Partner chain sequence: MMHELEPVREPLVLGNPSMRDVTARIASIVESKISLKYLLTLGFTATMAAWGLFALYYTITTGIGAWGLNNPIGWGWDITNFVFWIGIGHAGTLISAILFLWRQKWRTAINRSAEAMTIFAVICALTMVLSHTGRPWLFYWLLPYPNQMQMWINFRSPLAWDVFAVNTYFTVSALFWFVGLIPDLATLRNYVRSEIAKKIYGVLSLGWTGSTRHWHHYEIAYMILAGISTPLVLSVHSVVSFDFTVGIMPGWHTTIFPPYFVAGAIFSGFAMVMTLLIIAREILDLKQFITLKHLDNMNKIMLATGMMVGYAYGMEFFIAWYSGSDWENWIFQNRLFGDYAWAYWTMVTCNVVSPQVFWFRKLRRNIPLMFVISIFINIGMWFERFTIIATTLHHDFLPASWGYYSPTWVEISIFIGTFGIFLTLFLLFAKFVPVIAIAEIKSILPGAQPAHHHGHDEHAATSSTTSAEVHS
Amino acid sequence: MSNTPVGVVGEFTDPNVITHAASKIAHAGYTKWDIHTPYPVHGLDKAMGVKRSIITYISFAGLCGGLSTALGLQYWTGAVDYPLNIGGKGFFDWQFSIPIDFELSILGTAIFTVFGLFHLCRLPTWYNKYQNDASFAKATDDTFVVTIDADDDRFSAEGAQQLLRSLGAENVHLVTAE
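How would this chain look by itself, in the form predicted alone?
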């Protein structure tokens, strides 16, 4: 059985205390830590120092890709590959392509957003190094759980445990690899 430390875990029960603790942990200089909550807590991401997501830019790229695909395909088929003069209209009139442009823009946005979200969230992830810890399992019920990873540059088992205890955490303990 290995005694390699995975990290330190601490439990909180009050969302206001966990928000205060998040700002203190970020101020302490830890970079590889996370908070697991049973429900979203307003202001927690700001207290943790989480940067704004780039998913909006990924979605916009999908919109541009879908729109350019729609316009390019319609132009190529109507004006280059198979030009037909139907009712005196031009070979490519953008006004008549609006429904297709809209649909492919939405499709491109949806596809890029889903795959971008999967990439940013590192999905599918089949294993979490804390998943066998009883405290970690409580995060799905009624407890706010802080995990500080052992591969953080500032990590020391005693220092991390002392920090969590000073911030009001209960059941603070070291998690080791099994």
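Rigid core (definition): largest C-alpha set, two forms, superposition within 1.5 Å. Residue numbers count along the first chain shown, from 1. As the structure is a computational prediction, the values presented were derived from the model and not from experiment. What changes on going to the form predicted together with the partner chain:
- Shown in the overlay between these two forms, fitted on the rigid core, is a CA shift at P99 smaller than 2 Å.
- Put the two forms on the same core and the Cα of G90 is off by 2 Å or more between these two forms.
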Second form
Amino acid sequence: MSNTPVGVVGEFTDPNVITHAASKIAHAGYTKWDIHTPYPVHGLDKAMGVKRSIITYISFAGLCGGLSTALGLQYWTGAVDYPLNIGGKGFFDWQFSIPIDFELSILGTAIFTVFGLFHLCRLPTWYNKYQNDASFAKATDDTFVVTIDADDDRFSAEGAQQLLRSLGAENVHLVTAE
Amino acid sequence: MMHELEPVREPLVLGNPSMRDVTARIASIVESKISLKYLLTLGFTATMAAWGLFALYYTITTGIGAWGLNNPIGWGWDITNFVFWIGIGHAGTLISAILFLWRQKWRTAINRSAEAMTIFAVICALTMVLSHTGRPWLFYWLLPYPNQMQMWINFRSPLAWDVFAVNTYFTVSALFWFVGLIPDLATLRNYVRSEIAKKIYGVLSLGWTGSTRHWHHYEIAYMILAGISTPLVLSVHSVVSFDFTVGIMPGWHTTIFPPYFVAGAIFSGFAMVMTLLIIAREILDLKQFITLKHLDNMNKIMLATGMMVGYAYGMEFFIAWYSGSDWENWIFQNRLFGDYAWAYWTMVTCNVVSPQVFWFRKLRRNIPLMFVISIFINIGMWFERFTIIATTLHHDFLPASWGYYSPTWVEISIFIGTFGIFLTLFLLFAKFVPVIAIAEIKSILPGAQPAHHHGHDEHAATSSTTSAEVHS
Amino acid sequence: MSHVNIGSSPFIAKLQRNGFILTALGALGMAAVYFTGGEHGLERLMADYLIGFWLITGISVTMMFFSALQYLARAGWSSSIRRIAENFTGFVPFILVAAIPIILNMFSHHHSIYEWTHESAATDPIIMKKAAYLNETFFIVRLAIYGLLWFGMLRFVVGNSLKQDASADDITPTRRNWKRAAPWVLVYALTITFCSFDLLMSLEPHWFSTIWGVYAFAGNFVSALAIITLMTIALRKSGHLAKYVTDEHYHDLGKLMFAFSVFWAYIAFSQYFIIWYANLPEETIYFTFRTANGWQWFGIVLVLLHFIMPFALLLRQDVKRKITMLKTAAYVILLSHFIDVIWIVMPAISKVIKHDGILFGWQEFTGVMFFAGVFCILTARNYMKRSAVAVNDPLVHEALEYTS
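Take the protein just shown as the form predicted alone and give its structure as the form predicted together with the partner chain.
First the chain shown before, then all remaining chains and molecules of the complex.
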């Protein structure tokens, strides 16, 4: 068993302590680290210094895509490709195009949002380097699990463990891989 | 003085469970042994579904002539059931999206099952419209695609809008539901002992780890999905109402239909959620999470939406008279006293009269009573759609063609079958998927959130400088 | 907690002073409308009076509804700003008095703005069918019923909220509202609907629309929200509510304005679309007239101001906390509500007085100035009489702690 370090893991249970710890770790200059929580803890992302998500722009692109598809489709098929007088309505009127404009805008937004989310969270990733660690599994149950990756520039097994302990983490340990 | 002793706010989760209790309580449903009671129920509902599918098979091989439709009544139970099922679905989106945006925390106990219900109900609705087309294997004729005749679908037709609306609704509801499920599936992945189950939940959870960086994207994405689902749910039933309103049939062409259909959909959907939840909390023992407070709130919403529906009935009548149009006037007299008066009065009794008991707090917390009322409302809302369709069609503009419509065994069987499909899917869901949003319940437990995380400028300043450092 | 008495503050004094100025200018303006209007001066005056009357009546009554709704939902977040809405209800007891000119105008025969009071109505085959509803006596009786019910709602809902100010320990008045707000919401729904039928829809007595009541509600509610937002911002800015209003309140008010301007658009579009598509002569006449002769610009401006502008301004999360954006959105909403009411009333009047083309000018600002002035004066009076915050509301602590 060659001990390549993967990272350091520490457990927290108090939302106040973890929020405080998050800003401290961010202050210490770590970049490749994370906190795994069973539910979103308010303000924790801010304390960690997470940049605002770009997902809103992705969603907006989906909205524009859906809307232009709807308008283009209805206009082109109705007024350009095969104009047909039905019920005395125009070949293309904004009024009757509204329902489909709306539906396709929503559909575009939803699809872009969900797949944008998958992309930003790198889902699906069916492997995680901490996945065999017992502490890590608790993150979906009742524990806030901090992981500091070994490939962080400032990483040292001792320093990271020291920091986590000083911030009140329990069960701090080094995770290694073969 | 008794009143003074009641707490101002009731707790949303009873018994003050720890987070581990929540995980165990909900996740263990998946691992528990399948009981005989469950199997028998599933067998029963699956038989209903099979019977309905047989009736569908019979319809497809025989033709729509197998139904009781005639001239002038070209829409019967098929469209009634379609509107009924779409309406049922709406409560799911309402609970998950609108109550989410309004920060109604009590929704967390019921949103998951309500969303599941939405999807299953839309499946039933799609079954109804597809079979109604007569040749369901040619369903793609409903979509705009290049074909030999070089013709496109008619975008001026409300039926084309319906295709887009219902399919969008199904897709978005399914995506929304799945996104909500991901963290809970990850919890199950880490909870279950069986290796196979671990693999299955592992794959389904897409490798979610609960990373705060991911939660950050997730929360915004969830907010956007909730945000777009809200107008979507309004639009879907509005588009369904356009099927009726944009024509000129008396009784159908009336401007209040869009919001009235939406209110009715929410009303009927809540009634269905109620029926199912009362059963689920008994069988799965979820009284800790689905409390009387939740049921009380839902009864209030049913009362409110019931009143809105009653308001719409009233407006229709008043304006039918006020319009001075003989057609409108007559069609509404026909509803009251005509051949279908029995259907109309069933509707009014079930929808407007029966929810009035919910004015009283005691009755809002009486479980057998609310169960009965919720079934009444389900019946009433079905009759509402039937009344709208049948009363307008059976006496059309040409008295010589006036007729009466009764369903055949085939239509009745298909309707029973849709209930079978709906309940079977719901039972499978309740057993194999977390019926309650675990992560959301945890987030509202006392002490789950930091005490004073907001309004601290110092805090915000710290984090922004940090992020500047980190990312520069 | 101690009351927040800001009656003597310069802000309230300014509100009152501006109220008097507006009232005076409005009254002078209305007189000018009458004297410069020639043959149809009275109709023009009454149309402008009706615009102002409807705007302020609808909004004042809707303020009571806002309060009742907060009780019904047991909303915690709004408990510290609910009084702002309640202080805007000062006009409610005067509604019936203010309605007297409208009633008197009905008896001036061919000068009445309501066509169904004209002599020709007696032989109009469509109006004849409605005579049981559209007649002077029943109209007056109905107005009286609305006014009395609204007064009752004021005494009960707002009254209980005020009674709670007396003591923090005994929350009986609040409990009474929690329990009994629902029937008053029902009263509001029915009165605002039929009042909008009577005052506005009957201006075109042939025309009808079942959604009309909902349309009236949507416009009034979003305008009430805009006014609450503006007042909340102004009071907080002048330092009066520092303890009670947080950015979260801005956020929620912004969210509500956003939601209800979209709701208005939904209702307005539903009405327009269904009538446009079916194209039945007796219904489509309403929009045919209002989308031609220059009136179409009102329709286009409405789409822009009542829907697209608030939508674009308030869509983003962070914007709902920015005061300038919120204020802009609120002003845009109020302006568009005013345009909406003009678009409803003035084309109908131009039909009554057989005026070709657009009927809109400085005159249309006089009635609304008068009533807005009265509204300001009565609001200022309320601030002088009572606490600006429902300090003893049992949920007020939630309003101070919550985050969105």
